[in-house]
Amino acid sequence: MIKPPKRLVLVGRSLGHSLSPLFQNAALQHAKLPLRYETLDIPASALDDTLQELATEDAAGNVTVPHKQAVFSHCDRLMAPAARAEAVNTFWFERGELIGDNTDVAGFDAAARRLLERTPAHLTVGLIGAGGAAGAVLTAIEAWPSCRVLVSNRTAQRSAALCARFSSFAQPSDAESLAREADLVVNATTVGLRDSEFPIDPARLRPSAMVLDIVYRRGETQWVHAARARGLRAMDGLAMLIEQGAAAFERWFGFPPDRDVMWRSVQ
């Protein structure tokens, strides 16, 4: 039997844009659970003390940029998706032990299926980024039949290290090759979160390419708008956000939330 948490938090930095409190609190209220989901904006220097405090409070929650990989290293036990992705976005405590999971994996998979409108298979995926979010994306794609991934990152060393962990289907790439070959282009960086920058110019992509931006913002990202203006099928990260949040809710409480309630709260 799952012991429900006594406190729910989102741990990260610059969290004013986050929609997670909106849909998690809507789900909690609908389920008649006497909790509030709150944000904890903390620097890296405060992470250790914060996790110790949360342990004493029987808390649970989510982790976002830039702490996903740091929390991974603090966990006493990891669920399989987090261990493979080497990043944690969902956590809870059991008898004082910090347990880490990565529901971004399931969230990305659900979002990709929504965009593609079919089971993902036989795709060349262009992945931009090599951080914790990229690890979750590759963990999801690993289960897709006959796919390969071209990974482009500003720091070539990071993309090489990430691809080495997924060497059976992922390889480092440059932006030009990625644009020329990818059927699905995924932005796993924070580019476009608070600005109008593009991770890659949609004009460089194949006419049949699809775009999945794991970044989300009110009114969608400029990259998604620009991709659609080029005639490309494109979607931002809201579906991934809702799905990872629903999976986290089920981890904490042992039953799924009402997804319709979650969606209505952010529309």
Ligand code: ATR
Second form
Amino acid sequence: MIKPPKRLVLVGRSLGHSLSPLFQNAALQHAKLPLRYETLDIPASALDDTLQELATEDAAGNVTVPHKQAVFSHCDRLMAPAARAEAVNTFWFERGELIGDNTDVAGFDAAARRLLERTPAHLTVGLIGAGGAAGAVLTAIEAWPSCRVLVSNRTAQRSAALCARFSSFAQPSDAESLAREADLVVNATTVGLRDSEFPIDPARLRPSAMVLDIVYRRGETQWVHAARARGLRAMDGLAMLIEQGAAAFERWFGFPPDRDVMWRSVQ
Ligand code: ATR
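Having seen the form predicted on its own, the form predicted together with the named molecule:
Zooming out: every chain and molecule, the one shown earlier first.
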């Protein structure tokens, strides 16, 4: 039996851009739950103490950049997607034990289906990035039939280590091969979050390629705009954000939120 949390927080850094408080609070209010979803902006050095304090408060919440992998290492118990992704974006406490889940996996899967307008299968995916978000993307793609993933990352050592964990369908790559071969290009880096940089120039991609940015911004990201200007189908991270948030809400309370209320609050 799920005991509802007494406090809800988003643990991360530089959270001013986050839309999570907006749509989670809209859903909480709609469900008549007397809680506010708050941001907790903390450095890595404060993570230990913060988690201990949250345990005593019977809190639950989300984790975002840059703490997803650190919180994974702190968990007493992991749900299967978090164990596979080696990253936690959703947590709660049961009898003082820290439980970690990863609803980015389901969030990415839902966003990709929306973009592709079909069940994903027989695709070459170009994945840019090799952090916690990239681990969640690979965990989702692992369930897609007959897909392979080319992974490119600024730090090659990190993409090699990530691909080794998903070696049956993922291999390290460079931007050039990825651009030449990918049917679906996914940005799982933080590029574009606080700047207007592109993870890869859309002009280099195949004319039939689709683009999925995990980064979101009000009015969509510059990369998504640039991809569309080249005639590519493109979607930013808002659908993934809402889906991961809806799945997290269900973990905390045992029933799903009203997704329409969540969507309306961020329009
Ligand atoms: P998350 O949990 O969101 O994945 P992360 O683990 O900090 O966050 O990973 C961030 C990703 O963005 C990494 O792939 C990182 O590349 P490195 O492994 O080389 O650090 C990538 N990234 C961040 N800033 C970048 C930049 N300016 N250019 C290219 N890649 C960048």
